[in-house]
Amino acid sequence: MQGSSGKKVENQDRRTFFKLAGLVAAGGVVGLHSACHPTEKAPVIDTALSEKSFWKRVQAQFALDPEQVYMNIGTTGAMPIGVIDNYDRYNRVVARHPMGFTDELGWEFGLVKQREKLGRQFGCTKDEIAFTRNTTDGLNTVLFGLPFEKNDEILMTHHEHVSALSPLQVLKDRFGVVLREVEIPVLDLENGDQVVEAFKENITKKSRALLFSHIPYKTGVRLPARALCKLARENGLISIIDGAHSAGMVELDFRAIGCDFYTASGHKWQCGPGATGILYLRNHGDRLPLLWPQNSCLYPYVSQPVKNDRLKINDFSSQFGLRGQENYPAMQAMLDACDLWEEIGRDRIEGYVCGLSSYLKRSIKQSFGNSTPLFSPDIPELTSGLTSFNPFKDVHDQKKIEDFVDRLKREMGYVIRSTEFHLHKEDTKSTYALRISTHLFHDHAQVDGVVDAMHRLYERMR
């Protein structure tokens, strides 16, 4: 599994207050003790449950509208019931003790314990991880913090999100940085080596950094992150990963991936509150990139005294997490969601989500025919919980795809979204597609349902 490692940073403290084994049949959630601290008891999973029963228990933790089937996690996820309840409780604590809530919530200056816990879950240490407000916030922190100069080249795929493209364009206009688009295969993608080779062919003496989405939102392919970061290291390049669609979907070990920077969302597949995210900043090993703090309150106290020398900064990531008043209840609630994911098992979640996605892809082919373009590969190491395809003959018809998404929701009760991209970077017309997200709160019956609904609607609209 991409990003997993046999030698993870050991998790000695997997605290949680969710106990799947102790849930009632209706799927209730164990609440907090009298204070707002999670319980000290280790998580208990009833491994004797059948897979179907186990996932039914998990799915009962969500408060999704039963009148709809929500399949657009790529835009935003849905908080579990227990996370919602605790988020509300944390906000009430802050309202009751505006200047003393940190004691009751167990928060201290620098969020040391919180970053330690988060780091253990993602294969790193506290000095390498920081809370952010979302993936965009993390990308801006990294891209505007690196000392790029005129004619420095940054390599990226031709399917990057505007969250990366926006700061990249600022660097281009402000400093004269050169942006080099690398075309990644879509319909003819068979293995990760093709993606690595595409980047390799575009590296020049002026190349400075390599940026890519671990899972591009346009198609849902999972790019070979480890291999691309290895390529970057071999060529002296900085590696920057947009992981908006990976945290909470696939198991991640940042050190094992080998990247310099990884930024991810807390509100999408991790199902935490809005405006939460994760930023990994490699702080061990050689050739650590110089990074200037952006939007930070601690530079005069942490970096300036040692002239921003990373080797002399004890807790490097701390200065990227204090930016004035923060939404501490949201951060704590995101940690709660992470704890639940740990209890379920991130590898187990990855297997379920990607297995369900593979089932969806095969079902689409069976229903719409093998000639229907599927833009997301059904290849184990390249698949994700995102599936995009277009059943219509004219893949450039934007209105038909948008009308399809709207009618599927109004008439059939399935919530998906549309997406657009260039199959080839030199294309002058955009290709449009339907994008369906499958996550841990879905099951095979819902996949069957959405495929059937899409096919019936397709027959009416073609």
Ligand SMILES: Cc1ncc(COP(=O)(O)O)c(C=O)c1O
Given for the second form:
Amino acid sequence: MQGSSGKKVENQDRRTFFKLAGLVAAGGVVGLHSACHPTEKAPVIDTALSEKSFWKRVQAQFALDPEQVYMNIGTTGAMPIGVIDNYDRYNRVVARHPMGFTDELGWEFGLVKQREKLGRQFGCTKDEIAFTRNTTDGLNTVLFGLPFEKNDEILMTHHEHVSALSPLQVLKDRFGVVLREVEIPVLDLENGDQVVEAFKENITKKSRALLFSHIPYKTGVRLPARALCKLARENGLISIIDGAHSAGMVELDFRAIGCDFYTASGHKWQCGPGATGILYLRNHGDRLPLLWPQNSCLYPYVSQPVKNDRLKINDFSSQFGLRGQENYPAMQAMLDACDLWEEIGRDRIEGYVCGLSSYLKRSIKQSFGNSTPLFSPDIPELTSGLTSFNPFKDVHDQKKIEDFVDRLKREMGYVIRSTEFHLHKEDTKSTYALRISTHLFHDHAQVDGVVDAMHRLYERMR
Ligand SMILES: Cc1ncc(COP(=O)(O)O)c(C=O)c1O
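Next, report the structure of the form predicted together with the named molecule; the form predicted alone has already been given.
Every component of the complex follows; first up is the chain already shown.
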């Protein structure tokens, strides 16, 4: 009985969800564009009508309020309609059979098949990837699992998120770990080597780990992850990447990046449900001194601290992903969003998102003038879907920026957010910026619209 109904649900899912199958085939005719290489004239998607209609159909997959233009994916994304429908269906099956839903939906303990699929999409094996609640969850698992001791140094940029800073501060206060903030260039950033050099200068004999956001949320610059991980390996450091803003925005291959840990959100750019994420651990942790399981309900009966051969007893996911009763529907729905991204093409999404972002950056410069500080560079390898800038004379005026964000939403219908940071590590005053997210459900007309709306509001508020 359950077997046959399970099949029914699966087939129905495929039919309902993969509405994009035909679309992707049509899109394939015009081919993929290379990631983040905007042309001087216009983004590549403007060159062919079929590209335009392809993205129009992608955009029709979302249920966003048409009365507003939502441009704050950096905080959280929006589920596609097919993902919502599936999520709803999974929840209904769980509600009907609270104990038997796993059979009915064909899910097994540890979601092995699902992790295999995730591994294929993110460049790793099923035993190197775990489902988590979000990026914060992954960061806590890693930072509290590693055996840091008094005077061990952890290097990080001066633009990290509180999700990393909070566990790091606990390590400092509890164990005497030393936190070394590395200043990364902002306005004078021209290439990734400058960032690598800044980290290199701060490595000492006591350095143990290097932590950075692949895309720091404050400015939206994309940091040179591969080169930083290479630097970490060359110096015997553990590399930990906060990937809150990369999964679902840019194509990721964890093995190729060469990090030890990568923690990412499923609910932001990947557009899965809330409280979903992934955590990657390289090569079964064989480079690590030790890694303690965190909150695992199987310790010490099944799981053990990870140290070389001991990890092989169990897979990483069982040891680090388990937190008691799981939200299987949410995890599966996130995977459905991942499958949709695969269908569209992750390189194609990256090209589109970064192309749109580059168009936004150039439009801001055109509208507000070349001297307007853009905190996220329009340089292909350093670009992401986040753009931050401040059009006002006084970049330290917090109230002005916050009022601007508020009025842009209330009066113009564009939802963005503000960020606060120190341009230079030693600054005593914060700099404030407007941060705009552009994603696959946006188009050039919306980018023109937000720039125009921001400019009109700026004229009223300057
Ligand atoms: C850089 C960065 N790291 C971590 C987080 C936290 O993400 P999550 O809510 O998925 O844990 C955020 C949230 O915006 C972020 O910007």
